[in-house]
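The data below hold one chain only, encoded as structure tokens and taken in the form predicted on its own.
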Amino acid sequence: MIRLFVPAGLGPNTGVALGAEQSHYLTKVMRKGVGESLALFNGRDGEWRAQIAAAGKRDVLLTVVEKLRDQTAPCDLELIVAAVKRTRLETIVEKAAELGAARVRLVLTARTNAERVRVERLNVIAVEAAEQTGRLDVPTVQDPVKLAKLLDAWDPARRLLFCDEGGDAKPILSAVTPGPWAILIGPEGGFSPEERGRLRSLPFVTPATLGPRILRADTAAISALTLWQAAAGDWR
């Protein structure tokens, strides 16, 4: 069944009007017509079956019929990643949504060397991935901030898993414990010595290694999210 994310509230017999882009997708790409069913979710009210009540050239009206699933909370996991080149960053956001991250936060580091970040486009990718994977929420992608500012405002109740390429860091599978976490992935050039030193000095930071090989940012993010899910997430 086709799944769409909509911002509107969902409940029995609720009417939902789709915008031009979703209407085009539903009627022109997927060739759906009046009376056919699809699933809707909004991140608050669970998942509902809806039917196409009316289909025009530029808009579609849906009627919500019945609840399919109750709303569930996502994993309390954030992915924090240095802004990298567009194609790799888009891959990271897509896979973060598929792997259950609740939020993606972008940071600027001393060695960040990326083109302008299109956060609006990244949020669209997150929505599409959530629709595809069957999750009941959409991870938000936040505007880039400097790493120092992010750390200054950090809530120490959330552990920060610092994917460190060297030193005495433990493997992720033995470093993760239950509780709220964030995973930090650096830029392609790695963190500067000053950034690495500060991270290792903070009490809420846990350095961890992804093995003996140097990974690109997108591979590192996917690997770290997968290992965290295996150790402490909803795969267990």
The other form holds:
Number of protein chains: 2
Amino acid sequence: MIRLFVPAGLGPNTGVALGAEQSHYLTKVMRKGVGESLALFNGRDGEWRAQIAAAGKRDVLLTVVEKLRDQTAPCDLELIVAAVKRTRLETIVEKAAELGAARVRLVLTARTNAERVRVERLNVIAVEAAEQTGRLDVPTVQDPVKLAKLLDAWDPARRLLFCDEGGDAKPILSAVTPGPWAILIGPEGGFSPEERGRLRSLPFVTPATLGPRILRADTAAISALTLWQAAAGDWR
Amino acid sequence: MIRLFVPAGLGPNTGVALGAEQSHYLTKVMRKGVGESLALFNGRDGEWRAQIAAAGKRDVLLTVVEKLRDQTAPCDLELIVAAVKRTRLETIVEKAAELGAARVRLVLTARTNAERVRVERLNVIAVEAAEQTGRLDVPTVQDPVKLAKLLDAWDPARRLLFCDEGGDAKPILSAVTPGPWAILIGPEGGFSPEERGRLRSLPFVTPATLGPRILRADTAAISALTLWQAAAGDWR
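Now that you have shown the form predicted on its own, what about the form predicted in complex with a further copy of the same chain?
And the full complex, kicking off with our chain again.
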């Protein structure tokens, strides 16, 4: 069944008007017509079956029929990733949505190339991936901030998994404990010695290793999210 | 240091002539000249430091200087993946190289689109990823075969991790045991009921789950390789 994320409130017999893009997708790309069903979610009210009540080219009206699943809280997991190259960043956001991250935060580090990040486009990718992966919320992608500023304002109740290249760090499976976490993935060139020194000195940081080979940023992000889910998340 | 995979034998004072593409990469893209060092590996003789002895536009000569690392056996892990869409297949091969798979085998399943697979191009991607990830061998990508034929000829000494969608399968971390394994990743549309039935009936098959969300084939491959490495491979 097709799943769409909508901002509207969802409840029995609610009407939902889709915007031009979702209307086009539903009627032209997926060729759905009046009377056919799809699933809706909005991140708050669970997942609902809805029927197409009227189908114009750019203007589809839906009627919400019945609840399919109750809303559940997402894993309390953030992904913090250096603003790497556009295609890899898009992959990372898609995979963060599939792997259950609640939020993606972008950071600028000493070795980040200051290429403009299209945060709006990344949020569209997050919505599409959330629709396809079957989750009941959409991870938000936030504007880039400097790593130093992010660490200055850090809530120490949230552990930060520092995916360090090499060194003496522990495997993620044995480093992770229950509770709220964030995973930090550096740029392709790695963190600078100063950044690594500061990260390793902070009490809320847990360094962890991702094996003996050098991983690209997208691989590191996917592997770290997977291991966190297996050790502390909803893959147990 | 730049790393290049070469077919030639490597030993002290050996001369190695690079082909046109690697010569161009070294002198024009990376702007290296006579006297500069790089690392060579061939999958048999370990990793060696070599120096540029002569640098023509399409014709670089290297002299092997000293051994940097002894050859080690790769993890005895195969990735078997349905021939999915080209870009996702390229991602999967790149990631299989980074995550230490020894071989990638492509399979045709009931729901595989029979788009032509460019195996030669996939092998080039495997070489480049092996060079960058720092491994001492290159995973080979083999021509597509039908799933039924692959299973008919299966060596039962190798366990097959069947990454099943949903069902009652165990998490990979608790499903994997020591020894040779292969990981099987299906097409985007999943395996057919007949394929799932046969796979689940085979004594060398272990079904395993990849969490509660629907994963794309590339995500499933990366997550499964990661968890295998963490449970039974060289990430422990």
